[in-house]
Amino acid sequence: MSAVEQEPQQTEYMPYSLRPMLPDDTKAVAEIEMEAFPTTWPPTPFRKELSNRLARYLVSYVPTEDADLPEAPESVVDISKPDSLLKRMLQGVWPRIGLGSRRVDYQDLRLDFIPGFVGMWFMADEAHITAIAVLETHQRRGIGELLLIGCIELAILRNADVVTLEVRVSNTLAQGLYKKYGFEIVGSRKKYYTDNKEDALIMTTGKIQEAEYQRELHKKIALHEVRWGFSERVLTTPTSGA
């Protein structure tokens, strides 16, 4: 984001939250998918990504009845009302990075908005991005940083030892987004992407279990919530554990 651009208007909460992806989500995610990636084929099974146990999927959502529009940005959650899905979370510890860990009445759940998703697949020691994307209307509000902040952490919880992803060569505002959360380019694909035979960086992160990983991961964590506001994040579902 360019630096002359207006700050936002600061928020308590942030609009949008993430959570597991639900079966009622698989028809939003995959119409996200068909705008930012319009050449995938086929198309993500995300049905039956849900019963995969390598693969891992967050949304980033706003209660339907809360849901902000294009129009209105800065609105923020009612964490007041009695039947608001913050309302239904009880938070405990988890010591290492300060992140709560929530549980959430699943069986209660409305139909969200959803603006965003991001993808996992957990093999040996890696957690790896098959796919990070929001819709083109809520782009520049801060969810894709939220859903990358979201994978990290449920990464460094399944106790991966890195993560890793691909990027496209041109696209140089993502790899900048990574390369703020610890990704360094440690290698390249030749013509990786079949629309265009684009050629995509390999991008990794240091060793997250470490210690020094998680003092900086909290502290882009605290800007990004300076910036916009702070957000919900459930990572695991009640059933399925990490």
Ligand SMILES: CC(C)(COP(=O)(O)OP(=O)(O)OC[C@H]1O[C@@H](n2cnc3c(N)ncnc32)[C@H](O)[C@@H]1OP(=O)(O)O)[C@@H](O)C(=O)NCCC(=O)NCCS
Second form
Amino acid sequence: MSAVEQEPQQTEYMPYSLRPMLPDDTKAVAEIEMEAFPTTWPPTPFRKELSNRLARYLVSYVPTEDADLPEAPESVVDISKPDSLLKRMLQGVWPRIGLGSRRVDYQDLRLDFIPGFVGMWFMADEAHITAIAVLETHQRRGIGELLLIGCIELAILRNADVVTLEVRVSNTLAQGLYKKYGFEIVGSRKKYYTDNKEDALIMTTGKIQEAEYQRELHKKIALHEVRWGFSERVLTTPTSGA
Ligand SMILES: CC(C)(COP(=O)(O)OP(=O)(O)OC[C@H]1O[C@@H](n2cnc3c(N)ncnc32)[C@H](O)[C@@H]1OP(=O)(O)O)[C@@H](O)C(=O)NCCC(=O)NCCS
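Structure of the form predicted together with this ligand (previous: the form predicted on its own):
Up next: the whole complex, starting with the chain shown before.
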């Protein structure tokens, strides 16, 4: 077959998709928050946040049967053993399962696996990212970037002018991610973080409704797709509108 006749290359889907956070996800999201931001106190009341008209949360998810989880030793596992890794995993990943001295059929556990989330507040013309985090075990797989892409797309959909956030001065890794999507440092807040009195940098995108920003965004999304595969992104629930 000549090069001209060859089938176009099928671009793969990445294993992680994006959708709004649902009540069943809130425990897993709380676990991610605890891991990523251990000094956040009080913890964010994610379930309550679901009815906050100003807030929106997106999660990256993998249907549990496709998730890259430790294998269960048998098809039926005993989760009553105290402190077992599996028990902690089940508590984090399948929050609906009560833990006690009973046996659970591993194969029947079908809640989605949630490796990351992003939270936003919409105020006036601004979309403010309140938190973005990926489980340590799943970092560096393009999920953080996927969450940020979803966030900016949702902000565009909701007619926000800019996306803003605060980030620790020391968190150069996250700053790298934001800079990639056109965020620039526009100021700082002294001793913003109460745990160690660290300063926060304020970072803001350019005008996201402008064609130039959106052109650059689409280029970045295309590069993400080439690198990690296509992603399914559902940004709104039928009831939430945009
Ligand atoms: C920041 C965070 C969400 C990134 O998630 P992730 O899934 O690992 O990110 P991705 O794999 O999509 O990487 C996207 C970009 O982030 C930056 N980045 C992520 N991990 C990095 C690392 N270990 N070193 C340097 N840059 C890194 C890079 O710019 C990277 O782009 P590149 O791959 O083209 O270099 C994740 O590290 C995290 O949850 N950290 C703890 C919580 C946190 O600090 N949140 C930000 C608070 S403001």
